[in-house]
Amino acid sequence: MLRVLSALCLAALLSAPGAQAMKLKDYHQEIMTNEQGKVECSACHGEAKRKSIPKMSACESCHGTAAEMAELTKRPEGAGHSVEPNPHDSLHYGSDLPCTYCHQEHKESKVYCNQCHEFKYPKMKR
């Protein structure tokens, strides 16, 4: 029985590494790493708990305002639909939708719109 306990206890400390664990993509492995090759979880996370999900100001920190993300990816003028809609200025919420609506660090990112829409946007990284 103490064999049984012991291998449980064993099995719950090896899975529990936690965020040091956890995948990030390759273009932000090197931004969240820190001197000691430890993941910054914070950066991202603050000081909530550990599977929160990042406040939009966490991502708008580095990648600018959701207006200033807009106005990146807008259509080229007269493009018409030749060109799919611009994924940070939709036309049911405008630019409220939180990032992490499509962008997923920890696992492979979607286009939310999709749910309804067959949207494809190639230069989505994944």
Second form
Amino acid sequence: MLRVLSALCLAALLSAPGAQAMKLKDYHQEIMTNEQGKVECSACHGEAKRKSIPKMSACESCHGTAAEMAELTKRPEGAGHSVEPNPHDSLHYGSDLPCTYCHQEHKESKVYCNQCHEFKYPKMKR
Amino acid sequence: MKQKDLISPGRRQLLRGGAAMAVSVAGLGAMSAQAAECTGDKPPRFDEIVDVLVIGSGFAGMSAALQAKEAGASVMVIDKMPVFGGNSTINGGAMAVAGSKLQDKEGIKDSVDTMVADMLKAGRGMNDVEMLKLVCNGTAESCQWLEAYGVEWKPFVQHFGGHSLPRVLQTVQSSGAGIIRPLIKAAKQHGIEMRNQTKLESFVKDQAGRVIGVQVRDGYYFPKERTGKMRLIGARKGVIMATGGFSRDLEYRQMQQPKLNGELDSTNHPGATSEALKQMMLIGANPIHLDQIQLGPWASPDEKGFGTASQFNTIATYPSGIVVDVRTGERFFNELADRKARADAIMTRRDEQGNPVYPVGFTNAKGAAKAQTLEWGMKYKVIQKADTLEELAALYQIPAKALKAQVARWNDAVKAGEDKEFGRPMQKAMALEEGPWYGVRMWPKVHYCMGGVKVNTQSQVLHLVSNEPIDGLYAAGEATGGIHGASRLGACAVAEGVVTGRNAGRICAASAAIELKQA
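Having seen the form predicted alone, can you show the form predicted in complex with the partner chain?
Below is the whole assembly, all chains and molecules, this chain first.
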């Protein structure tokens, strides 16, 4: 058993230089993987070096503009305090906040607003 | 259909192209040598050049930018944060105005001199009187200037602590966002370059010592210090520092006031740190009153930051309710005193081990009628509701009999029109006759830096040694020091930011331009 485990670890070490070791969200895994089974880092990072933080435009090219995103998470007309605020159209920031300040691909996502607030967004993929 | 099929090859191609484009930033050459102490023979070449460069996008920065633009200057605003507006867009949106139309409507006789006197009293006489007059004198006109950019006020005047009469206007949103968002919209419409994630690293000076631009990190990802590409931005007319205070800079604020340690929360956004101030000091700016750091006396320990309680207490508990020590059920300070007096009073409530014994502020439904954050505060259990005073007492473990006796004494004082115990102004005082009651636990949070760089009435930053202006360098808003002295009155930061920001923008735009070279 131990031998199998260490063999697995060794295999993981050998086959995981750089990008392959980075965890991806499962819903991105398939889209970001090319025909050779390799994750295409450039899909988000472009030609920039590793560890660079993708620009908002990288997210927008698949997910649509910030305004379109805000429309998707719009609150119902006349919603009261029982409905959480639209995370993509904030009273304070409009739709200015770059995606990556909440949505993080290689680690757990977080809610920027919750530096002050306690909003609950159960549908947010962490 | 699988997710993958939803994305067309064209879109993926576009994605790659877009990302590739995003990283192609102009090369910089031997740039670091040109920063700050640029006294070499070769004049620096800038990646971009504007007339007026504004650092910071709060009240002061946005007001400076628009005013400079109105005067015909080309303007760029940079902000290190991912979003614009700094503290301003998360503040309460309240502005003190001497001589507003709303005061006229309510028959309140106010004057610039009265406002100056109120702020001097709160400032314990430490204020820079010339700057103070400039601010107060500019409030009424600046209020109209904001309205012209689409700012909307609630249709009534409020009485905030430390002011001798009601003079506070507040945006309908109960947030500074009601000022910042319209100003950002106008800035974009009028062709002002708005750059987020762009952090000031250092100043660029010419051989004569004039500030001619800045070195920035372009694409900076707060708070990762080494992110972003170094670039040089030139300013033909000047650089306006609207970089706020350092309430969230734990290390630097404790150097000034060791007691303001990590146990105290702050109402500020995480970017309220001291780097910009330090860069100004490095080129000779004169720091004034840096140890004068204000605590907000309306905050609650039961939530983070400014939260829901701060709004609730300023509009409901303080003007229309009372605050009691939970051990005695009795009031212990003037709830409409200035912020320093109130924060100091609250922080005397401690047990024998020195731990806080949070006082409770409360009012009733009538007193809370205008509190927009009431429902939100109750949702997060920061504000709690009780149908009777007995229930309220039980909720917070206050002796019920003593609490009821205190309410009765308060009601007598309201009827008499005089608070003999603590001298609270009674113009808008209200008897607390019936429930339901709304209570909130209170403890101050670090809120505002009265200190900053010394400026003259032309908003020029003055040199520490010569006391003469540092050419090309202006500052406005919280980044400056001395206007408020020992304690800033509520709603006077918006007033200060807008008035001094416009002052800096107007004067900088009217100054002579120098010639700069593009890279």
